[in-house]
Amino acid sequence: MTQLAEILHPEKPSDFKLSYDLPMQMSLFPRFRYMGSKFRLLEWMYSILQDLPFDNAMDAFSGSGAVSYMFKTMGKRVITNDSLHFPYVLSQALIQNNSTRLSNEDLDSLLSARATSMEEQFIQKTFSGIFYTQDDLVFLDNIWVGLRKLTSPAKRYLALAALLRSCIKRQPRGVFTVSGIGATYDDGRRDLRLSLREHFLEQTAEYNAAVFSNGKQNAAYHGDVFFHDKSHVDLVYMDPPYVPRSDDNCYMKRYHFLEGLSCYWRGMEIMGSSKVKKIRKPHTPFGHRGEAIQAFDRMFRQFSDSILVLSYSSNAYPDLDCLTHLMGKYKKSVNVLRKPHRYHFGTHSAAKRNLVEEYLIIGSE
């Protein structure tokens, strides 16, 4: 029997400083390092959104799931959507799932599984020498053998979410853009010392602790926001990819390994010329200057029966005046809330730190 201390009730994670304004349950959310994450803005957002009249909410670009989890702690029925698959896994684990947890027996079964066929050893053969040690890669293949044997979809998603967070904690800078084990970078952090197996044991405990029921039938979806069922929701929260002023904002480039791992690269095209085995980038109109304005207009029109809440940044295109004009075509009242914010992306000394103004653009009536 695997010895997992307090697997169902571990100590509160230490990387979250609970604000007295946020629901206590938020202290258990497993923070996921994610480009553009609104995690550190949750207190500000909560103080604004709690006064709006809504019983259910859609998080149209759910990402790490932090905002969706906040809505769930507020007692709202939550619907999540994301065009990428691994955010869908995260939402299945903690938003749609209200009660299912992994048992010690489940963990024993996962950890005892072994990849024996060539088909089951895809990760260790494809990613050798790129991101993780060979032992780590073998562990990932083995875990996937065990995942296929889990009969409960909810348990499978929960274990996968723990595996995804293990991988991003083990990876320097939390992105998958540079080849080489450890990316020649080690600042002595504990996360870089632990094996993926050790991380996984810790993360299954944290995800178990974060599962809770808000008494609502929440749902997670994976697909294009424009083809989502438009059945009425009271509030639609939108945090789409931005067109940045410089560089790029490609989530697939940074998180392709997590995207592939979330479904064992099933149906995904790995680019043959890529040293890090990137997956071909899907098209999104929000990421292209020539298409972004039309995409925002279409999205505001699609959800015009709901309260519209757009999370946006001052360093992106289109600008604030354009967005308020577009939203004003469908809403009588458009209000802009502002907050200075510094994005910290990466942990190395040369990490880019952008001071921006963060907006919540709210359309109602």
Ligand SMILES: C[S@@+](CC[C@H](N)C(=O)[O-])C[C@H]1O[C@@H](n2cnc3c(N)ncnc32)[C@H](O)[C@@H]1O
The other form holds:
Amino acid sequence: MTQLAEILHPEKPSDFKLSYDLPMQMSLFPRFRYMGSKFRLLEWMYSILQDLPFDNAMDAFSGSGAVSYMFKTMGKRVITNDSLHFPYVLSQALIQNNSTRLSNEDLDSLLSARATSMEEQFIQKTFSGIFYTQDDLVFLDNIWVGLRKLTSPAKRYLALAALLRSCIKRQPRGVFTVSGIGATYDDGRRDLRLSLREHFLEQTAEYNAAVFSNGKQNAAYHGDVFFHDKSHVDLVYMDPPYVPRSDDNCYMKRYHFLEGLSCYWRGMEIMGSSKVKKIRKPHTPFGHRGEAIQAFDRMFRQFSDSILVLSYSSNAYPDLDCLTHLMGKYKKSVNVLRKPHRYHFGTHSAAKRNLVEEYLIIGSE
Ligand SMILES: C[S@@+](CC[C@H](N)C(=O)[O-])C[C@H]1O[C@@H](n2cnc3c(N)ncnc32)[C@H](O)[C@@H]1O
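Given the form predicted alone above, what does the protein look like in the form predicted together with this ligand?
Okay, now the whole complex, with that chain kicking things off.
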């Protein structure tokens, strides 16, 4: 397969250049700014994973979908899962979908739809003065009217994925923990100057370009990792959330707006006390010190028929010794691969820069 010498990704929290040895298709992945994304580690992961014997893989905590997309470019049949809905939409758009793209007629129809009833104007009524400009909010309501008219679910997911990426690009710090409307933060970034409509036009083109078939029937799921059976996959990749140092680590807290937007807040409970209209966060045992060890044990047992690949980090709880011991209960061979890594993710004025050691813990046989 064609290899890429170098790819530039200019819109990152900090611009950086990756020297890549990944399949060429990977350069078309619309990178999604997401807490804990393994995008920067893909080259290293690829160099390790390509030597393992597997034809299909489950990305059990898919998040931004970067790892799933890499598996897809490797020609593997991919199953994705995440407990949040918007990562599921991202996976539907580019992992399950092998061929559907948005046509000019689809775009015309999406862009000409208008929200007229009260129910259709939920976003502009609820988030006015909290996120985005009023024009942006009206645009989101209008697009949702258009989305409901799209008869093809694959097209709807693709358009929604483009809309989600538009929203994260236009949001000053890429998170929804504090309110903030573009102009307040204007630091000259193009992403903050473009309207959501302009972003959406660019993103639909990017998502259309990123659709490809690897000849496999890939599938996206949405649910708790423990709802999956002992699945018949050769390899399970696990990248669970870490026990947080502060509440700031919560995915729902950071991305509640995207989660709501991905289904027009249908069936979601907005917390009355929340200034930014957060959705109540779901419980995950991986986020709690008192439950995490038991959760890892249960997960390794559940997937013990597959090759286990766990992404982990030196600053997380439980520690490496504990995890290798737990995996060793179900696998004869447990190998740890290490890589120094600097995370860039900030919610406050200065980005937090954490130098950690990243691990891939691999259990086989
Ligand atoms: C570290 S992130 C995954 C990042 C992903 N590998 C990437 O590269 O973008 C962890 C993900 O686990 C999801 N999650 C948390 N608890 C879960 C559970 N019990 N079952 C499934 N997914 C869960 C979160 O919604 C989040 O997207």
